[in-house]
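This document opens with one chain alone, in structure tokens, the form predicted on its own.
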Amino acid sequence: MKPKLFSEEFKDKIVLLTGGSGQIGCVIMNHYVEAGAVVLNMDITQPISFLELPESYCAGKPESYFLMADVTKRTDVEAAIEKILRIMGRIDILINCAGISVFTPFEKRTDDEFQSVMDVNVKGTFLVTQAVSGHMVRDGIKGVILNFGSIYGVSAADQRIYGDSGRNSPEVYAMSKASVIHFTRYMARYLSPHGIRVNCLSPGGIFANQAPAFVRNYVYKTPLNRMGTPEDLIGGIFFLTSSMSEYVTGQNLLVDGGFTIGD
């Protein structure tokens, strides 16, 4: 259930989220659509309950939407706000959650490899966050811009929790993170003048059906003693989309149930 200090927070608010198709993404929507808001999913996957952008909106009626868009590519993202805002005049929402890892050894690593990760995780913040803001400047428009980082940003991964589970915390995610939280932090800055905010939020391990030896592991390393779900992270990410935020930008959010509190 969404906290009820946010019951009228965000009716009426249009929220552009990437990768809202993925398991945080659906989530994220849920809620926000359950306060009032109007989400727009940008991904390169569309779930089938999910209709597109039509060319025409009835204001008034919370709902959400999608568009076909590859975050890596400047012409996509072009495309994808310019139909929004054509129709939704505006955007006050940016939600950057769009991200993917791989999960081969360090010493195995493919340039490729390496290049998707960085290209979804940090190009696609970059870009999705220029063309947006770019709008919100423009138009006036006092936003808020939301990355997604990693508790992997900010701490190095203990390998030793994934065992021979066949996975791993590789190298390229984390200095994929590290770069989302400080771009966050330099964005946060320059937008400031124009009364825009920017904040990050990182999540802990989230469940998702791991092998039970690795969730043994990293629950042992957990004060919470649970790995998170998606909804553990709703309230960090209202709270820094809301108005009970307006004196915070810059700033990393850790959601990890303590997991770093050793780091």
Ligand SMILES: NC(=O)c1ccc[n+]([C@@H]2O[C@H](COP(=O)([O-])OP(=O)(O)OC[C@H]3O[C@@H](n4cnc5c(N)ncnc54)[C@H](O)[C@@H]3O)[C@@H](O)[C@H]2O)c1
Given for the second form:
Amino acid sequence: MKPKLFSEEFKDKIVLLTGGSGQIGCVIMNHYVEAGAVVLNMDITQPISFLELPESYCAGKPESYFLMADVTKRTDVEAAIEKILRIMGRIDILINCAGISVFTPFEKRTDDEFQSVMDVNVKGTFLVTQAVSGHMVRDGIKGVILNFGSIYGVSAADQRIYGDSGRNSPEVYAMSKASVIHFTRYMARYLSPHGIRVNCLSPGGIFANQAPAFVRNYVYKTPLNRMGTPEDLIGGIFFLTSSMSEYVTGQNLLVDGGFTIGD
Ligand SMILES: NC(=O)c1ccc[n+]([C@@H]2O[C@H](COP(=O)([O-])OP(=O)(O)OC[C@H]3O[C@@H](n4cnc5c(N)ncnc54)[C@H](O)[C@@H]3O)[C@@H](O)[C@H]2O)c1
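Moving on from the form predicted on its own, kindly provide the form predicted together with the named molecule as a structure.
Okay, now the whole complex, with that chain kicking things off.
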């Protein structure tokens, strides 16, 4: 599925995407590049094939570049954004996609596990948003910010669907994603005087060869009768980062096959 409405919308746009090396991030990256954008992938994991952002950039070439940066570290984030601005001059679209979880049960949660999830999902989203929105405000860029939430930021996970699959949906992930969804509302109002929009997209479970029993249980609870794919998210992502949504801010779009509409 390739949304057709956005053919010219992203041409020459500079997109900063965190977590672009992940299963969802790399699909997002490819779609923006195909649509004519330049994508800067800020991640701690190198994709299999990648280009580092060269010191002299030749405008007009849709491409993706990799910048090694840990979103939980202010120095990494600020250095990466300083480099992007020095070379590219601006950031039009920020997508905060980097995120992690843990799979141990609530009763066994350690301080380190708790902190690591909150650090990437909450502090990382905060740090990158602070640095990029600072640039947008300073330089008069009426940009767009898109955060990544989750179905589990709005609905309580039914632990029964996980069985003995070795996965579960932990409380700290739910807390972190609820926080991102509310941060989205806060920032949407905060940045509105500058013409900057902030929205959130919350995916449902993406199929990634999970245990068959879990997939069966998950699909049973999903009105559209299947797990999601990264491609399912592209229409919503393009909508929320284009002029098609110019009167939309502070919203959380659930792209989940109806999973959260109730049992
Ligand atoms: N996959 C799903 O079923 C699902 C469902 C709902 C929400 N989400 C959310 O979608 C987003 C992407 O998920 P995904 O499935 O592609 O995950 P993924 O694990 O495949 O990718 C996450 C990426 O984030 C990067 N990352 C982790 N810590 C980082 C850090 N400190 N600094 C910079 N980069 C870091 C990883 O290296 C990885 O490339 C996440 O925010 C996730 O919570 C995923």
